[in-house]
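In structure tokens, one chain follows: the form predicted on its own.
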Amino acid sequence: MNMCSYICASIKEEMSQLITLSVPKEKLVKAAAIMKLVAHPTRLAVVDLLGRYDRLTVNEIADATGCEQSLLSHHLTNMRLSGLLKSEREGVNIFYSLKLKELSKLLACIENCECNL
């Protein structure tokens, strides 16, 4: 190896020390995974109502955004079976509330955002 491929390699291995992750490469693809499955409007909009008032029911949430109801049983059911939500029956209610209360934060970084949303 010459000097200057020593002197190369020996800066780029300093480089490689000094240029690190702030959050480990795991939590990256299960945020990211969440992400994917929240970004949609509607499912936003179920986030930000759950975060806020516990439990609803598929009605209340379909008042509160304007979606159909039919439109909106298929979003719960898909955020109910990737682990977002759980949901209990009542007699002919069905109540839905976040799994991962964690997530309510993420609508509070997207309304504090100041990326001109």
Given for the second form:
2 protein chains.
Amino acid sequence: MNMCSYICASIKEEMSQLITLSVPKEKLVKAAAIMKLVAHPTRLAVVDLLGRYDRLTVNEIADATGCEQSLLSHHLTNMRLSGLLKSEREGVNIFYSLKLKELSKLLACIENCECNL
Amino acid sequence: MNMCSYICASIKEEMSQLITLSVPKEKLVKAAAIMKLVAHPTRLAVVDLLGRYDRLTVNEIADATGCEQSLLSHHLTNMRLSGLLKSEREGVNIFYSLKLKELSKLLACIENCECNL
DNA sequence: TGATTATATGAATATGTGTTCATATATTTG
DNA sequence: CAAATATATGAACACATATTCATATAATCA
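Could I see the form predicted together with the DNA next, after the form predicted on its own?
And the full complex, kicking off with our chain again.
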């Protein structure tokens, strides 16, 4: 390695150091995980509904989304276990609601972005 | 089915008709597809970088993200083929950039939501 | 032209996800 | 208590996705 290539490498290294993420990696991991959870038509629908109706029973969500009960239940269970939703029993019904209210903002945002696709 | 159950069913039906999606289903499908594409730490990083640096070579992105070249190339190719990115060769380098500028807004939005997690 | 650098591609594999189906549980009501 | 309703659960399967590795291509330069 001669002097020139040494200097060039050095410059290159400095240059590339300028290009950095604006967000720590762990945050990207977290964000990606949340997006992944929501990145499904039925689950987006759930977020949409619960963002507007505060709380709904499984049946109501099933009706509104047209999703079969068992499948919907799986979706809801996943979303609950990963902290997106919470549920409370009331008699024979179980009401679901958003644990992270911000999620509906996310939907609105995507809505927005998506217009310009 | 007696009169009462008929009336009840009817009321129930009317009630449940009030609960509807605010967005047509196809739109949810589209939105979910976009989110799915971005819902990965490396790909979020790519969106972040290209939102701020306008255009970058594969190597620059690889350095900044710490992602191995072949794997990154796969990610970039996917994102390009699905319309999120575009690429242009310039000599030995290939520059990638956001085709959907709105994507970086999406990232900001998630950032926001994510704070309150 | 041959070496080097930047990038892409394809096969193989591991792992994850969505869906279905059958069945279980909990609550209410007659 | 038996029946009906609302919801959950678990196994099985199909399918998609992420990753790795080896190799290909394309451009540049000596």
